[in-house]
Structures are given as structure tokens and as C-alpha cells.
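What follows is one chain in C-alpha cells, specifically the form predicted alone.
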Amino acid sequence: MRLKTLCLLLIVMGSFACSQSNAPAPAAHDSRSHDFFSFANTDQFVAEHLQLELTIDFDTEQLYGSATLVMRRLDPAATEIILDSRDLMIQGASFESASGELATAEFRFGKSHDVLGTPVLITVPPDFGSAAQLSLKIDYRTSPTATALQWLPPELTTGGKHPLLFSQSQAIHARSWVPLQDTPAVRITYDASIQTPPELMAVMSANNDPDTARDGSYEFEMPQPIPPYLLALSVGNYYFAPIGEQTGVYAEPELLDAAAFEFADTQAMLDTAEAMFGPYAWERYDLLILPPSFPYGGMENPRLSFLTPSLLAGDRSLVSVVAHELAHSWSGNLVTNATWRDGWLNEGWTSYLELRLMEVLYSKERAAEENVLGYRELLLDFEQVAPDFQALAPRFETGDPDDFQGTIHYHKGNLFLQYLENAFGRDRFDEFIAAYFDEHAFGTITSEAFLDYLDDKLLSAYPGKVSRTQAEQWLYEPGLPDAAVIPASATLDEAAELAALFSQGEIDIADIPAADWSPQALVHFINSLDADLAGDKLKELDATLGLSDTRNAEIGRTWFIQVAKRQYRPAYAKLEEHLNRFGRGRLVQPVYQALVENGADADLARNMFERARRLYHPVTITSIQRVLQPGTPD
């Protein structure tokens, strides 16, 4: 492995040191939780504020510079600290005291694991003795493959002249661009101070200034406690235009007015969305459009989520993703999942708080479309995903956290958040989130801590609606429970039905509304054909409906599914096109999946993904490596 490569060049080099702001406190740590995919010894040490001096190198797509952590000495007993990391290179180590006094530090690393990384292990100096607060600096690089950071070279941003750069630390990949430790369950703010080439602007999840100047000095600071997956950077040829008081947009200025048009609903949303749940805490709140190659639809960075540009549709009908990205303010950068196996507390209730905001601001109808839509998928992963996996809160003790349920802790989460708005009602649901958010603000929670509040505020409370029994159902066993409230469309209802009678002859393409649909209804139009669907069939759809070369990134995912694993070839071209064009996981994996799957096509992946490779994300080829298997590299 590299990492043990790097631990003994180290070692021969002689590298190791051998022989505020008024911001909330941090809450303190759940004994209950345990996070298994952390090295760090939380409970002796706890980090509470992190301060960067980064230097981004395109040249050899490294960072360097230094982190210092401010920690809390939670045992006066103890004497090492333990950080998480991956792939760095560590040059140095030393601690300074409150009254300035600096002492070089010992460090090692200890064994390398192929998910985790490499464990740091910093030795406290006897001169510190039981210090309450200690400030450890260290000095380091990363290595240019670390797993948080894509460098991409000009051809392959948007404008062809610039370099970008982009992070993505969750879930565990904020190790591997700054030694901390690296869990859900510590928060801690940060400042940081980043030089880059004088052209480009680097932009933080942090107190981003529309108006900064572009130098190549920029400064930032994030006076709210975060956990470590939200720290995000990025780096490339970006221009900001705003779109309401608090909101605007930052991209390359090729895609700058498409993005402000498509995103120009945003300030409505966090207006609405503070008036349901309670006032936004982080000041402001824009966007940053990253190139294709970006893994997710987007990412929660507090102040400035990433978004990937395989959202502007041209038509506002993908914003679903915004919403869903704003209301993690509350749910997941408020109150965050104490470890990855609770991860349904960010995931489930900001699926529920994305379709509570898609009905005020764009209607009941269409947010049933999504419902629906969710789950749909969320019946397809208890296909694929093992019954121990099904729970909201599975035991989860080893793995990788960025792929364990696929879209369970999203769906069914949901479900499980209306299945008590139903059982209570609306209002006294309501009462429930605002006081859930106000009293857990900027701290960390466990599912079962979770459920202790749920009971002392509803289930006790209201006897009679929901036991704890049936509560724990949901956290607790694979599958949904039989009380569950099943999503229901009526356009979605009408758009199957319409499937259906197409697939069987009894009517003709000119009978097929598809012009008067929304994306959502086409997509269930297109997942609910007949799997012996004709190939004339096929293609009259593709070229009456214009499949093929839809602009909607949706309905491209769902049409290119169901060409692979209908081997409908004369569209394999435009496949193929469609698995260049973007880097979103959910928009590429599931094709090279159905390719595999069909029996026939296995081969035709591997090369396509080939072909493909250098377009996506580390996070994207893990996760498509995984499909192809046996036969790829991991």
C-alpha cells in the first residue's frame, strides 16, 4: 500500500521529530457513540478550533503549509494525541503554550488500514504537563493523490484557460488534505489563510466576501462550530452575481448567467425555509458550480454549497437538489449525525425538510413526484442492499462509509419523519422539529439519543399514536414497517398507467401527454415500460421524445439505465457520450451497472470506464470500480 511506502521513506529521510470569535462552544461528545471509522482518541483529546496556512501547488497538485489544531485536554493522564490522516506528508510537529513557549514534538505513524488511512501519534511534551488546552502545529503536504481533492487541468473546466481545484471531505476524506480527527462527532471552527496563483479565487465553506479582491491571498474564517467532512476548498476562475440579500452564486463566468437563472429561486427559499424551521444560523448562504466531474448533486458546506453543473437544466425543474443542500443548514451542519452509522439523522430529515420546502414553494403535486420518485429507489436498494443494511441505524463497525445503504438512510428516513408528522399531526410535528433544532444547535447526536428525545417529546408525551416499540422498528430492522404512509402521485399514477398501455399496443406515441409532463413524470413514464419493451418500440420513444439528447440530466440517468439493460444498442453512442459528459455518481454509476448486469455488456464497462476515467472523482471511480469488479483495479 502507499501509505505504509510513505510511513518508511519517511522514516529514512529522518522526517519524524524523534530524538475568537463568539461562535457557539462546541457540545460536549455522546458517550454512547462510538465512531469507527476514526483513529483519533476523542476521549482524551477533543479539537476545538483549527487554523490553515495552505500554499495550493497545480504544478505538483499538492497542498502545503500548515494546520493547527487548539485542543482540550479532556484526561490529564494523557499524553499522546492521535489525529487521523491519509497519504500526508508530515515534516514536522510542535506544540506552543499559552504563554508562547514552543516545544518541537515526537510523532509516528502507526499501521496503515486501507479505508481508514494512517493513524498520527503526536507525544505531548513533559513540559506541558496537564495543560488544559494545548495548540499542536503541523507542517506537511498532501500527496497529489489524496482521496479529498480532484486537481483538473484547464481542458477539463468549463472556460479551457485555468486549472481548478475542488475538495469533497465527507464522508472520511478530510484526512487526507489536513492532519485532524477526522469524525462527525468533534466540531470545531476554523480560519485559514490560502495563496494561490494570482488569476484564480479560492473560496471556503466559510465567510466567503463576494466583493474580495482577486490577489491570490485569501483569508477566511468560520466562526460556528462544524464537524470536519464540511471543511471544503476549492480554487479555479470563479465569479460571483448575486441573487437576493443573502444568496448569490459563485462559477465560471462561461456558466454564470445560466447558473444565476437556474438557481434564481434560492433567496425565496431560505426565506421560506427559516420561517418553517427556525432562523438560519450561518449568515450567508451561496452556491459554487464545480466542473462535471463533481461526485455528488451536491454538498452541504455550510455558507457555500457545491453543486454540480449537471443541474442547470435550463428549465428550474432539478432545484429539488438545492432545497435538499439549504436544509442541511439545519439538518446535518446544525445538528450533525454523531457518527456514519446515524447518518439517516442528516440524510432522512433533510430529505423531509427538502420535500416540506418543494410543496410551499412549488406545490403539493410536485412534491409528491418526488416522494414517489424516492421511493421508488428506496424499493430498488432493499433489492440490492443486505437486510442488515436496511436499518436506519444498522451496527456498522467496518466497510466504507461512502457506500453502506445506497439511498436508505435518505428514503427511508423520510418516510420514517412523516410517518410521525402523520401520526401527530402537522402542527404538533412542527413544534417538535423547531424545539428539536433550538435545543441541539451546533452539537452532535446518536439514533438512540435521538430516540430518548422522540419519546420524551412526542411518544411519551401523546400516548397511543406511536410506541417506542414500533419507533425502534424503523432504526432498528430491515425493510419498512407495515405502518408506514406509501408516497402516492397522481401525474406519476397517470404516467405508468400510460407506460403500460403504450408498451401493450393500445396506443401510439401521439397519446403520450410527455410535452404537458414535468421531468419527474417522464422518468416514472420511462421506469415503468415493459422490461420486454420492442426495440421499434424503443426507438420511437427516443426519437419522438428526444431521449437521447435530453438536457435534463434525470432523465438521461433514467433512459440510459434502461437502454443497458435492454441492450438497446443503436443508443450506446449517446450512452457513452453521457458517461463523458458527467461525473456524478448517481448519473453514471447505475449505467455502468446495468451494463454489467445484462449478461452481455461487462467488457463494453470496463472499457468505456477506461475511456472515461480521467473525467471523474476519486469518490466516483471507487464507487464504480465496485460494479465492475471482478476484473478492475481497486
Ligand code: BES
Second form
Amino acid sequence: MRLKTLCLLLIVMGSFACSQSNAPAPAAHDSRSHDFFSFANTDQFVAEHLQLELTIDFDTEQLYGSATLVMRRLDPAATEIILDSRDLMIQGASFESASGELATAEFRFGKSHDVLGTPVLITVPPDFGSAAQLSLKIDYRTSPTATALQWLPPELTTGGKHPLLFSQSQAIHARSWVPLQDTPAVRITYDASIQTPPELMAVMSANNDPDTARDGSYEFEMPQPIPPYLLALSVGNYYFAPIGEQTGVYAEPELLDAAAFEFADTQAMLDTAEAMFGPYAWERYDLLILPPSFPYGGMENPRLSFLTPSLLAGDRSLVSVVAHELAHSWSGNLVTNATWRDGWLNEGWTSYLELRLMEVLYSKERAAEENVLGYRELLLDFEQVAPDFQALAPRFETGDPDDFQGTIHYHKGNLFLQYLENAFGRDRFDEFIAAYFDEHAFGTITSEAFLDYLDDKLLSAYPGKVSRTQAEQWLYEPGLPDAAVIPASATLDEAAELAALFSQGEIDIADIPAADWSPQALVHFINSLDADLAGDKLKELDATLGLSDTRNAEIGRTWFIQVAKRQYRPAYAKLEEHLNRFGRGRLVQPVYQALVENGADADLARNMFERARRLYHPVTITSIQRVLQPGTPD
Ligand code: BES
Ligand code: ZN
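Form predicted alone already given; the form predicted in complex with the named molecule follows:
Let's see the whole complex now, leading with the same chain.
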């Protein structure tokens, strides 16, 4: 039997730890495979299917209805189901057996935890004996403060006339809108029935129908099993525009044409990805353009990536985020990190695949430029992240999985895979990629299981290239191994050189061929300016290159970080506009941080934040508050 078939069978049988072929999965008590961020007793009961019936109430900012979990009992003696929840109001619970027997369920809340929420403990009635399959229905309401949900009043949408709701479940926020086993080690299929105000449209990480009647009643089905962090819902004044055969975009009507233009390459990306990584398992791939408060660049909700509107630069220069979210259809959604401590298996793999796509779809040079920018971010992260969290697979048992290692798992993970590609050659590595996804499809994997698989397929199969100890160094040691292949780009090198010459007064502004550069080269140029560059030079740059007025959010981010670092006050008004235009954490948090750290503007940063915070998502607010806290050097 092929492993993939075995994995599917194990999932059907209720086992969730389908890791890999030649080594047994670590035992549940092994702290490296234990999920410290869920209360669920998945060794006793495991959810297989979820049925949601929810009404969206914009007046009270609540969802209400029911969630029914179809669960398999793995331990015949187990009598209590523990689910994750956060701020949920549960009205009642009941069981239904496979034969249709109904019984009221006793439930109670356990002790709440700041980050993890509150466990819900449900007693299985004795008449259910040791039934292997149970269906548990929970009637509940969410709270207006649900951490996964952002409720936007009409004025915070593009159209300004309708309210809008979106969810963001990764990493551990699904529990704030659905009571469930909120661990990536579990996979569920789902169906949903969603009631909305009649003029709005609901979309989910499921089988969206572009031609559905806009009548306020929407049905969804997700037949492929997904981890709970990929549950997603958005409701708004959405319309659809097709891009390709399997691809299209949902957005408010005001943004639809711009989005269809910006992401016109999505079908080609999907075709390229299938050719390189193996069959696309999810049928359609659509994009959803959210309002500016969406806290991330993108979120890989299956069949429907959620995107920030800040990608609409007008020149397709920021589409690597789409390549990234699409690549998650393999790394993450198809083969899933077992716990958040193994996050590099999602994000590092995806960053690597993203660059492989960029290379084929655009050019080697474009991929190289983005690779260098990622490497630069990694170096900055090494300065900010404690050594223990610089390992790709650190010990990670407390804290917040939304932010524990900056973006180290992205860029260091990418460099690990580039190092392997380089050592074994692209052809062999490409075979490895396709086999890895095929053999682990619809399963979860730990860093240790990955290492064993890598050892089996490459390290031991082609000895003398990379030792197991060398691979372990990437997983368990801080910093970068000496053998890492350092990314380089000729165009970026040139931009950095010109930045140095300009900083030293050796060339004039007219000698900088910025008009010929990619936005990535301009970003690198700005980052390479001397730390003590004089104000008049900044003024010249701004006036000539239009930096404060750029339409490109990445250029704006880079520029305003420098403006804040160098206390270049003439651009502060534009800086504040930038902080009010975007709510993507990456675009605003480092600007606040640079203000706080410049030695003069911590109070100003706090004031700007107070003025802007109603535009931000709770995740962004938390990340900004972390840098604004009094006591941060100022
Ligand atoms: N899955 C992430 C977003 C995420 C990470 C949500 C951690 C919650 C917790 C998504 O795929 C992502 O990586 N987004 C990046 C895109 C970029 C690296 C191309 C982002 O938002 O910046
Ligand atoms: Zn990602």
C-alpha cells in the first residue's frame, strides 16, 4: 500500500499522527511532538468532520448557531472530550450516536489561560458505552471580542456602504469562533450553512460558487480534510471576477478590476506549481481582497487565499505574496506542521517554493532579488530574536505561536532547503519535493519525522554530501551554519554600491538610475543608505524618487522606517498617512518600532498609534503595543 493511501486510511480511522515511512512517530509524551497550544485530548477522541450552522449578526458583532463535531473515540475507556474555546458562550451540548440516539451532554469550562483560552470539558453519557463514533452538537455564540474575527463598520471598507467581517484563524484563533480541537495535528472536513444580511455575500475556505444567488443564505462544503487553523469565513459586499479556468478574485466592486489586473498571472502560477510540486489537491484557487486592516500580506485559506489590498501596487510587483500563499497549497495545507514549533515546515518550505515559482514565472534575477531581501530580513531577525528561538525547530512550550521567532522560520527554512538543493542538485531535489508531498499528502509532520525522511531519501541515499549532523545543526542550533549558501543579486549589489557612493557624496542624485530598477532594488537601495545620512540628502531623494508618495507599500515601509530612524521630520506627516493607510503588521509595526527606538519619538509614536488604532486588527494592535510599551529604550 502506498504511504499516501495509508495516511488517508489512518485519517479515516481517526489516527492523526501520520508522519512518515521509516521511523515511528514520536510517542505522545515526547515533548517535541506534543502540541502545547491546545487543550484537546486528541489521543482519546479525534474530530473528523465539522458541521457549522451560523448566523452573522453585524448589530451585536456575534456569530450564533451550532457546531457539530463528528468524532472518533480512539480510547474505548475515555469518557470526557476536551475542546478548545476562547470567549465562547455555550448554551447547550448534545450527543448523537451513529444509530441516531440523542442525549444531553454535561459540559463545564476549565481554567482559562491568557494565550490558550478556556478548555471545554464534555462528559460522554454512559449509554453511549464505548461507541467508536459520536456526534457532538454545541449551541453557542461568539463574543464581540473573538480574536479570530474582525467586524468592520462600512466606513472602514472601500465602498463605505456595507459592513464587513473576516476571520483569521491561524495560529490558535479558530477556537474563538468555533469550539473544536484547535491543533494542526487534527484534520477535519466541513460543511457550513451561513446566514448573512441579504445584500451581502459569504465566502469560505471551501467550494465557493461565483454564481451563487446573493440571497443571504450560503452553503459550503470542504471535502478535503484540513487542519482547523485553515477554517475561514468572510462576509461583505463581494463580487467575483474570473482570472483563469480554475482561478479568480473576490473583492468589493470598487477593487475588482484592479485586483483582476494585478493578479492576472494566478492561473499561470497554479499551472507552474502543479508541474513542479505535484497535483493541486483543492480544485479551485481563488483570491479574496480584504480591507486594509487585514493583518497579514496573505493567508493561505484553502481554495481561497485571503490577501491585503496593499498588494495592489498597479504593476504586479508584489505578487510574490500570491506565489507564497498558493505554494502553501502544498507546504502547509497538504502537508501540515504537526505543532507550531514545526512552523518552518509550513513557512520555510513555502518561502522556498515561492522563490522557485518566481524564478519560472518572472526571472532568475527577480527571484534572486527577493531571496536577498529575505536574507537581509533574516540578519535583522537574528539581532532581535533570542538564540533559543533561532533554531528552525526550537523548544517551544509557552508563549504565543503567532509570534515566537519573527520570520526566522521563513528565511532560514528557505536557506536550509536551498542548501539541500545545492548539495544534491536541482534534479534530485525536485524529485524529493514531489515525493515528499505525494507521500505525506493530507498528513502532518514533525521536524524529526522530516529529518528521518530526508535522511532516508537524500542524506543516506547519496552519502558524502550532507551529514545528519549538518542537517541537525539547521534544526537545533541558532544562527546560520557556515555551509549556508548566501543569496546574491547583481542588481541589488549595484543598488547598494550606488547607495554608498551617494551617501558619501561621490555621486549625484541624477546618477542613480532608479527609474530602471525593480521596486526590490529600490528597497535595497534605501536600506543600504548610510546610517547618518544628512537631512538634505534625504530631502533630495524624496523629491526625486517620490518616496513619501509611493504607491508601492513595500517601498513605503522601507522609506518610512528610515525616515523614523533618522528623525527626518519633514516626512512625518506622510509617515502618519502610511500608518493610517495600512493595517498589515509588517507595514506598520516596524515604523512604530523605529520611532520608539530613535531616542526622541516614543511619545509621538504612542500618539500616532492612538489615532490609528481603530483601523487595526487586534493581532496588529498587540504587535505594535509590544514595541510601544514604556520601558522600551527611548
Ligand atoms: N500563514 C501566513 C500568515 C500567518 C503567519 C498567519 C503566522 C498567522 C500566523 C502566510 O502564509 C504568510 O506567511 N504571510 C506572509 C506573506 C509573505 C511572507 C510572502 C505575510 O503576511 O507577510
Ligand atoms: Zn506563509
